Every structure is written in structure tokens, then in C-alpha cells.
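Shown here is one chain on its own, the form predicted on its own, set out as C-alpha cells.
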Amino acid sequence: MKKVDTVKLISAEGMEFVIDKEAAMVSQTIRNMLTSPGGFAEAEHGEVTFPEISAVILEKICQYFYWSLQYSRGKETEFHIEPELTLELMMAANYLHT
């Protein structure tokens, strides 16, 4: 896999997830940010920060783009959210525009 085809997601605590592209894209937030014409560093460096998102959460945020492609491609399975979760997982997604 090719860099241009992944991109680096950094938590608060400074954990890195490198995941596909086409899977960061789920998210409208991101998706603005690696396409806007407005010269975003992220779209330069392919690495967005996260400094209100901690590292277990944004972890769950991967595993649900990844998620959320198998179902867009007709794989229907449950996405299992631990309930002491939700509350930061909300508040991400919302952020996220997920």
C-alpha cells in the first residue's frame, strides 16, 4: 500500500493509526480536510491531530470507517460499542460528522 493511499490519524495521547484512505473518507471531517482546495496541512502530510480524541476512542472510530464500508458494499454485521463508550464515541462521531 502506497502512502498516498493511507492516512495517519494521531490521538491526544500521541498514538498513530495509519489506515486507508477510502476508509478516513467516511468521515465528512476528515474527508474535508484531505480534499479542501484550502491547502490544509493534513491534505499535505496525510496526518490528522486529534487532541480532543483519546487513543481507545479513536481506535473505535477506525475499526467503525472500516465497518461502515463493508456495510455500504452489502455486508451486513453488527458493530458491537461498549457501553462505557458511548458517551465519547457520540461525541466524536459528531464531531467527525460519522
Contents of the next structure:
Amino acid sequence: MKKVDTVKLISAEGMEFVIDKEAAMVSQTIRNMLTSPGGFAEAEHGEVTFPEISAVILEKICQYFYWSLQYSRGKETEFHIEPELTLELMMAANYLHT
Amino acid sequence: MKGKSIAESEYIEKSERKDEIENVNRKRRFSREEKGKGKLVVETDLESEDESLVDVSFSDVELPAEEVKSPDEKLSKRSNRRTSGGRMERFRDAARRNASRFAYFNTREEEEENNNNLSVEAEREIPSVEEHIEEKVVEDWPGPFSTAMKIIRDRTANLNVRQGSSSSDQVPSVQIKWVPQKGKGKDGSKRLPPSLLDLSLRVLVDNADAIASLDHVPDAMRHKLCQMLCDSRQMNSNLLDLLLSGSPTEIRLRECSWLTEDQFSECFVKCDTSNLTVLQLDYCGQCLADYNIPSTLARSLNSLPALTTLSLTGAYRLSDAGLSVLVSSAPALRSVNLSQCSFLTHGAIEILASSLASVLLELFINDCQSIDAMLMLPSLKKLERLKVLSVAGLESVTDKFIKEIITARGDGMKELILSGCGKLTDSSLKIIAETCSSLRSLDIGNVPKLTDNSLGYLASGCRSLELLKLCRNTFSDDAIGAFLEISGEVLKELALNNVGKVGHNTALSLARRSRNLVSLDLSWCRNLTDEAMGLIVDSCLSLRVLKLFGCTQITDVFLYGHSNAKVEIIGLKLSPLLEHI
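Would you generate the structure of this protein in the form predicted in complex with its partner chain, following the form predicted on its own above?
Okay, now the whole complex, with that chain kicking things off.
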């Protein structure tokens, strides 16, 4: 896996999640950050920090990215969400436009 | 049978002169049939009608049966002589033009003629008889609308000539060239994955009882959640408490029929309303009455200082007095929706005008049957900054009302909702078009008396119209096509719901002009074929929503053949209905 094809998402606690760029682009917000010609620091280093999103939620979000790619390729499964995460997840999803 | 036909012919005689040619034609037929009969009462009637045209020799009518033929011959000779006259030629053309109108009995047109007598008193500038208006249209505007109409009509006429058809209703009047493009467009089987937001919301709704707090949840999320909870009938007072905790800024409950009076009082008594900007309690009839307002919403004179938007639809126990208490606590109101508050009278509008005359921007009073439009007119005129007015379903809205309010406040009007105001005629649309130059949104659905002239007025007057809603209107395909030729570029939302005559001309104009159209409703437009639909969808590149309820004529040829990947088609097959209300 080439380094340029991945991005690093950093949670509030500092935990880092390295995922495929294609997966990260499921989020419209991340897509804009990485592709906009404005010269975002994120685009240059391939890293995005989310000080408001906790590690547990960020992990779930990464899982959603991969599930979403799988779904559009035809494999339609169910994405399970633990009820206790839902509220925070919803707000993070709203922020990430995903 | 004879008696009936005579009565019929008498009826025809009593109408205008241009029908005379028809009379002649009909009577000729009768006399041939009745050759054996003695009495020629038919001929006498013709004589009595107009002496200048009929020769004096016609008085020889009471002839014995053997000489029946001669009046017949005389008649035909006379007709032959008449054919050379230029005046008769004109009458004949006029008769041909108008024959279809007399041959086809339309209840709506008759109603219109009956009721137009009333509107004539109110509106003297424009003659109310339909024919006069039609003639006047052609003379009055050498403008773009009539030009467009002419082009469309000529196009149709040329096609009819070529195809030898006499009735444009039967033949698809214009050819639509569109072929489905396989493989390019939205693959029917491929589906977009649901967003994480939607998934989380669904889980939240399913576990609504387990929600402990809604603090820190932004208003937009709250509203989405409430909407889903209300739709699934899971909203309850506990959740309402959560919504009202802290100092909420926006409360939107689109359905409060589950809320009892006691629950309402309990919840709102302790609510800090000082930061509330939006309060929407729709269908609150059960919980809201005059007597519980002072203890809940209007606890003090300044209890709703920040409230700009208020919606209390369906508050059927709210009287003018109750509204007065509420309004006195909310001096900053900019948008008020009191639809279906059937107890309110024109006094309510007086109350609004006395405290909110300089701030109120939007007023919705749909279906408030106790509000008489003419009585509320003076108060309505006092609302200096009125931009949005909705009087849907109010029977008392007449041409006179529209004339007065538009003359007073039409300049600044941005949105007008007049659906269901059945008494309105073209003259109202004329005034709206002439005065409301900045009108963005217009709803004239279910106003059956409007004719094609209204579209003409709108095309020449309201150049910024972005949203137009029609429903069950009787506009012709030609007129809608012509309207779109002129105004289609600016339109973003168009509803032609159940406008039965929509056909190929509309489709062609949509395809050519509507590049900014985002939402289109063609439900129940049965004359549109797969080809027409395909052309529309493939040409309107901004189109995102297409409603096709009731269009059972649309097949998979269109559904899988169109190449617009971004458009969502609603109403065919099994789309969940409630999502789109």
C-alpha cells in the first residue's frame, strides 16, 4: 500500500487511524479538505485532526467508510450501531457530512 | 323528436349572430329530413330572426306538402348567394372557430359565465365574458407570450395539416425525439448507501426511550429527530421535556396531536422561553386553548422576546382574545402561521396589525374559515413589510380582495399562496403580474376559473418567478409551453400536478428552457409519454426531484433509459409516501 493512498485521522485523545484515501473521501468534509486547491495543511500532510470526536466514535466512522464502499460495490449488508454511541455518532456524522 | 330539435334550434337562434351559418346548415338538414311533412315551422323561425339576411319571399313558408321542395331550393340558392359575400365568410370562420365550444358542454365554463356576472361588478376594466378576453389577448400584447403561443400553435397546425387530422387532441401533436441510452444512466439495481447520519437517526428513533439528554445537539439534528419521532408516532412528553430543557432556541413539532392539555401545561410551565426564536406546534388543537396560554407561553409581557417564527396550525380553540395575549408577549414576530385556526376572525388580523405592523413579514391563514377576506382587508393593508401571504382555501377571497391588497402591498410581495381560492379569475392574475414584479413564488393550484390568459400575464409580468405551483388547473398544453419558453430559465420549482392537458409542447419547452429547474412535479399528467419524460429528464441537468404519482403510462423504458444520474424519481413503483410530505 503506497503511502500517498492513505490518510491519517486523529481523534481527540490523539489516537491515529490510518485508512485508505478512497474510504476517507466518503465524508464530504474530508473530501473537501483533501482535494480543495486552497492549500490546506491537511492536504499537504495527509492528516486530519478532529479535536471534538472521540476515538470510539472515530473508529466507528472508519468502519462506516469501508462499509459504505462495500455497499456501493453491490454487497448490501447491515451496518450495526450500538445504541449508546448513536447520539455522538449522529453529531459526528453531521459534522463530517457523511 | 321533432319538438326537441325545434327547441334546440330556437336555443341556437337566441345566441349570437355568428351562429347563423350553423343554423342554416342545421335547418337545411332538417328540411331534407322532413320532406314529407306539412308544417315547416322551422323555416318560420329562421325568418323571424333576421329579416335583413332572409329574403321576403320566405314568408311563403306555409306551403302544402307537395311544394316542400321549393323553399328548400330557395334556401340552398340563398346560401349559395351568401357564399360569395365576404361578411358571411367571416361569420363562417368565426362559427368554425367557436363551434367546438358550443358543441362541448363544460360545467366549469358555464359556472364561470354565471359567476362572471358577479365579478363584473367588482372588476369593470376587464370584460368577464371568456370570448372577449380571448380576442383581447391577441390584440393587447404583441408581446413574447403571444408570439410563443403563435409559434406553438402553428407548429401544431402544420403537423395536423400533414397528418390530415382535424382534432389536435387525438394526435400527439409534436414529435419528441428521444432514445433511451442503455448503461449510461442510473442503474436501477445499484443503490446509494444510506448516510451515517440517517442510520444513526434511525437507531436513535428506535431507542427513543433511552435518550437521556439532548444537550449539545444542534437544532438541525433536533428537528430531524423530532420529525422522525412525530412521523412514527413515538413522540411523547418525556422527549418534549428533553427538548425544552435548558434554554432552547428552536422547537419544531410538526405534529402535536398526541399532546394532551395537561402535558402541554406541565412541559411549558417550566420552560425557559427567553431564547426561543422558533416555536412550531402544528396540529395543537387538543392542547392549546385560550386559558392555558397565560400560564405557559405568555407568562409575562416579555416572555417571548426573541420569538420571530410562530406556527400554531390547527389550534381550533384559539380565539382572537387568546391570540392577543400571545402576541403581546412576542413583539418581534416576523412569521406567523395560523392555518386551520377555525375560531379566529378578522379581529385576529387587527390584533396582528396593531402590534406587528412594522415587523411582520409572513402571514399564513390557510383554511381559517371564520376570517372574512374583505373584513380583514383594512388590517391586512397595514402590514407594511408583508412579503409572504397565504390564504389558501379561503372562500371569501375574491378578485376584489386581490385587487385591493395587491394594489396596497403588491410591490414587496415575494410569495403568494392562493390555492383553493375558487372564486379568482384571470383579472386577479393580471393585477398580480402588473404589480408584483419581485414575486418569487406563486401557488394557484385548484383555481379552476383561470384560463390561459393568466399564464400570459405571468409570463410578461413576473420575471423573477422561481416557484410555480399548479394543481388541477385547466391550462392548455400550448399555453404552458409558451409560458415556459419565456419564464422557464428562472424557474427552480414547478408543479403541474394533475394539469391534465400537459403534453408534448410542455415537454419540449421544459427541455429547451428549464436549465435551472431543480424540482418538477408531473403527477397525473397522463399525456406524457416515455419519450417526453426522457427528453425532459435528460435535458434538465439541474433536476434533482421528479414526482410522477399516478403516471402509470411511464414504463421501464424511461426509468432505466434516462441518463440523468442525479435525479430522484418519486411516485412510481413503491416509494415510501410519507417521506415526501
